[in-house]
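The chain below stands alone and is given in C-alpha cells; this is the form predicted alone.
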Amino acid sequence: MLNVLMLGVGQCGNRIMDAVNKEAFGGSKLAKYYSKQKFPSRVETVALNTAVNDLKELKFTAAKDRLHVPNLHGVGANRNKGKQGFWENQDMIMEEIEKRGDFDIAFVMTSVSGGTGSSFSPLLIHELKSRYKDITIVPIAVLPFREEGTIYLQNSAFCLREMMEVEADGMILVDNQYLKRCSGDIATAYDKINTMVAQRLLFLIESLDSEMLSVTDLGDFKTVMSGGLRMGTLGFYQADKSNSSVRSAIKSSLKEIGLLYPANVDAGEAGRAMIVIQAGREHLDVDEITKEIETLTASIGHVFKGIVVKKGAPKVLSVLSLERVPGVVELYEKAKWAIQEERERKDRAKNELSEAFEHINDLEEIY
C-alpha cells in the first residue's frame, strides 16, 4: 500500500485540502466528526497556516488535521516574515508531520503568490527531503490571476524558483488565470478549481495504488515528472454513455480545456506522459488504447499507460511533463515589471517625504 502525505499550506492550499477531504468524506459536513476518509491508499492530511481564521473556515477537514503556527496572524504576503515564522516553528511543524509515520510520496499544495504558502513551501520541501529517505515530493503550485497585484506577482516568481532549487520531484502547475473560465465570478471559480484539483489528485493516488491490467506505479510517475522542465500538469476526461469511445476519451483528456495548466500536446510542449484509463471491461479495447498511445508517443516522446477495470464509461487521467511553459515565462516578465514598479513607488514616497521635511530644516521647536 502506498503511504501518502497531503499538505495544504496557506489559504489556497488549505482550501484545496478541504476539497480533497470533501471528496474523501463523500461531501457530508458532519462526516469529519464520525467517519473515516475513504482514500484509496493510506493518506495523511494536514492543513497548515499562520492565520487561524483561514483554518476555522474549513468545512470538511477534521480539527486534528489543522495545524496553526502560533504567534502569527498571517504574514501579510511578506515572504521574509513567513520564512522567519517557519524557522521559529520548524520543530513543531515537523514533529506534527513525523508523528504520522513514514511516507512514499508527499503532495505540497499551495499558492505561489500569497504569504504563508509561498514562503513556507520551499522550506517545508527541503525539510521533508532531509528527514525522509527516498520520499517523492511533488508541489501542487497554483499560479495567480495576473491582475492580483504586484506583490503576488513577485512572490510567485521567487517561490517557483525556490521550489525548483530545493529539488522537488517535479511540480504540477495549476493556473488560475487559465482556469477562471470555469465561472463568471471569482468565488465560484475558486471552488470549481479546488474541486478539479482534488478530483484529479485522488484519481492519481488511486492510479498509483491499484491492481491494473496494465500497471503504472510511483516509479513511472517519477519518471514522467522528471522529464522536460520538471514542471507538469494534469488532464482529465470522463466519457458518458452517448460517447464512450476509449480512444476519444484519451484524446479529450489531453485537450487544453481539460488541463490544469494549458499545454499544446500537438505542438510538442509535452515531454513525457502517463495515461491512466478506468472503465468497464466492455469499454476497454486494448488494441484501440495501444494505437492511441503509439500515436501520442510520436509527439510526446514516452508514454506510460495504466488500465484499471472499474464499472462505467471511460475516465482518463493524463499526467504531462512540459518542455515549454509560456504562461510561466509571461509571469516572470510581469514579475520583473512588478518589482520595478514597487521599487519606484517606494522611492517616490520617500522622496516626497524628504521634500516635506526640508521645510523645517532651518527651524527649531518653540514651546
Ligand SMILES: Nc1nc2c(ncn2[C@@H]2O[C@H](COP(=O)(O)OP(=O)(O)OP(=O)(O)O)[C@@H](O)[C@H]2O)c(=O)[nH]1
Contents of the next structure:
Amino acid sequence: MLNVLMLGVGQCGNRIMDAVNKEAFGGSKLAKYYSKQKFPSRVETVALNTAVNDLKELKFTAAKDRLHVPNLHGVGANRNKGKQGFWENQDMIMEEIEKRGDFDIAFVMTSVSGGTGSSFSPLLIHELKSRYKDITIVPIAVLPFREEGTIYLQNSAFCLREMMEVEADGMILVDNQYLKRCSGDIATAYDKINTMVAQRLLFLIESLDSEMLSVTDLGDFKTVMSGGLRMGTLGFYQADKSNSSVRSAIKSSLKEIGLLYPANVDAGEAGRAMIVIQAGREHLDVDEITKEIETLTASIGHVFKGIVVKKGAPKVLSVLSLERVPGVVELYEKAKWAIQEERERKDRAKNELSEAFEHINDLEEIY
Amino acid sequence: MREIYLALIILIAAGTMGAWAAEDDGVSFDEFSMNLGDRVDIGDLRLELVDIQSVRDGLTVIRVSEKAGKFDEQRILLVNSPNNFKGGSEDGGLTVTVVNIFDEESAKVRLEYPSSMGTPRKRASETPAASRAAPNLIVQKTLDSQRVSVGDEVKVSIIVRNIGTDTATNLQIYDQPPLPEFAYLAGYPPKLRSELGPGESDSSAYVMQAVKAGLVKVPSIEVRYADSKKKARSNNSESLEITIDPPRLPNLEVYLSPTTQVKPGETASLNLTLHNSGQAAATRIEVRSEVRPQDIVLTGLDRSFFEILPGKSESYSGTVRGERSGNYTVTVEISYSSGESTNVKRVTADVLVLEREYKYLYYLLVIPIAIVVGWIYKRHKQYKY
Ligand SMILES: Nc1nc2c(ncn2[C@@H]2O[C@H](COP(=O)(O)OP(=O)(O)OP(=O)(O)O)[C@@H](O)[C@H]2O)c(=O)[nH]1
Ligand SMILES: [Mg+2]
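Could the form predicted in complex with the ligand be given as well, to go with the form predicted alone?
Time for the whole complex; same chain goes first.
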C-alpha cells in the first residue's frame, strides 16, 4: 500500500485539497457527518496557509489537518515575505508533517502566482526531499489567469523556475486561464477546476495502488513524469452509455479539451504517457486497448497502460509529460515585460516625488 | 248426577228470589216546595227547612230529627248535592237533596226514603219564619293537606260562623281526644270566643305531627252553645280523612368511575358522586376507601359530610398513583344516617396500572437518536476549525 502525502499550500492549494477530501467522501456535502473517507491508499492531507481565514473556509478537511503558520495574515503576494515566514516556522511545519509517518509520494498543490503557496512550495519540496530519502514529489502547479496582474505573473515565473530547480519529480500543470471556460463566474470556475483536479488525483493514486489487469506503478509514473520537460498534465475522459467504446475513450482522454493544461498530443507535444483505463469487464477488450496504445506510440515516445476492472462505462485517465510548453514560455515573456514595466513604474514614481522634493531644496520651514 | 242438577236449580231459584226481595224494599222519592219552618214527616223522622243562608251560593240549612229524640242533626246543604242522614235512603235513613232555592224563604227539596217507611206528609210551619230568632253555627274543620308522611306537620283549622239570627253563647269546642297517629305540637286544644253574635265568626288552629303511617279518620268537631233562652244547642263539622305515608327516607346513590387506567409513576383521578335520590336529608355521611392489594396509593376519597339534602349531590375525586402494574380493586364504603337508622353502601372500582413496557420503546427510540446526534456533533467538532 502506498503512503501518500497531499499538501495544499496557500489558498488555491488549500481549496484543491479540500476538494480532494470532499471527493474522498463521495462528493456529497453532508457525507462528512456520517460517512468515512474512501482513499485508495493511506492518504494524509495537510492544508498549510499563512491566512487563517483561508483555512476557516475549508469544509471537508479535518481541523487537525489545517496548519496555520502563526503571526501572519497572508503575505500579500510577496514571495520574499513568504520565504521569510517559512524559514521562521520551518521546524514546526516539518514536525507536523513528519508526525504523520513515512511517505512514498507527496503531491504539493499550490498556485504559482500567489504569495504563500508560490514561496512556500519550493522550500517545502526541498525540505521534504532532504528528510524523506526515497520520496517522490510531484507539485500540482496552478497557473494564473494571465490578466490577474503583473505581480502574479512575475511570481509565477520565479516560482516555476524554483520548483524545477529543487529537483521535484516532474510537475503537473493546471492552467486556470485555459480552464476558465468551465464556468461563467470565477467562484464556480474555481470549484469546477478544483473538483476536476481532485478527481483525477484520486484516480491516479488508485491506479498506482490497485489490483489491475495490467499494472502501472509508482515507477511507471516517475518515468513518465521525468520525460520531456519534466512538466506534464492530466487528461481525463468518461464515456457515456451510448458510446462506450474503449478506443474512443482513450482517444478522447488525450484531446486538448480533456487536459488540465493545453497541449497538442497529435502534434507530438507529449513526451511520455501513462494511460489508465477503468471499466466494467464487458468493455475491456485487451486487444482493442493494445491496438489503440500502439497507434498512440506513433506520436508519443513511450506509453504505459494500466487497466482497472470496475463496474461501469469506461473512464480513462492520461498522464502526460510534455516536450513543448508554449503557454509557459509565453508566460515568461509576459513576466519579463511585467517586471520591466513594474520597475519603470517604480522609477517613474520615484522620479516624480524627487522632482517634487527638489522644489524645496535649500529651503527651510518658516513660522 | 241428578242430585247435583237439582241442587243447582234450587240455588238459582234462591238467587232470583233474593233479587226480588231486594226490589221489594226499594227506594221512593218525593219533591216538596218548602217555606222556612216547613216540615215533612215520614215514619219516625222529620225533615225541616231551617234556614236559607245564601240564595246565590246555594246554601240551605236542613235539620233531620227523630221523633223519639235520639237523632237530631242539622246541616248546611249545597244545592243539588245529595246528603245522607242516618245512613241515607239505602240504609233505612233519608237522602235529602235541595233541588232548587226559590228565594230567601223557600226552596224545593227532594226526599229519598225507603219505600217501607210509608208516605211523607208535609206540614206547614205554624209560626212565621221571621219570628223564629235563634243562633245557628256552622262548624268547619280543615286540614292543610290530605296526604302527608310520617314526620310531616299538619295544620288543623277550625272556623265557626254564626249564621243564625240570634247570639250563640257559652261556646264550647269538643274535639276528639288526641289521635294516636299524631303528636300535638302547638295550639291544642283549640280555643274560641265564648260568644258569637249573628253573622260573626271565629277561628282557631293547631299544629300536629304525623307519627304513624295509615289512613286516619279525623273525627268531626262539635261546638256546643246555648241560645238566648239558654237552650243548649250544638253543631258538628264534617269528619275528615287523611293518609299518612310511611316516613320519608334518604337514599344515597353512589357513582364511582368503574375502571381507571394509570401509567406507572403517574396519577389518575377517581370521581365519586353521592346523590340523594330519597325524600329526606341524609346526614352524618362518612366515606371510607380502601385499595387491594395495597401496592398503590389512593388518596382523597375519605371524607365526611354533614348532610346531603334530597335531590342534591356531592361530587369530588381522589387520586391513585400507579406503582407496580396489575389489577387493583378500590372499595368505597359510605355510611349515612336516615333518622333512626344508619345505612351502609359499598361500591367497588377497578384500577389497572399499565405495564412499564412503553419506557423501553422510548429508550429504543432515544438511544439511537442520541448516538446519531453525538456522532454528528463529534464529526462537526472534527471539521470545525
Ligand atoms: N484553480 C484554482 N485557483 C485558485 C483558487 N483560488 C485561488 N486561485 C488562484 O491562485 C492564485 C492566487 O493564489 P492564492 O493561492 O490565492 O495565494 P496564496 O498562496 O494564498 O498567497 P497569499 O494570499 O498572497 O498569501 C490566483 O491566480 C488565483 O486565480 C482555487 O480555488 N482554484
Ligand atoms: Mg491567500
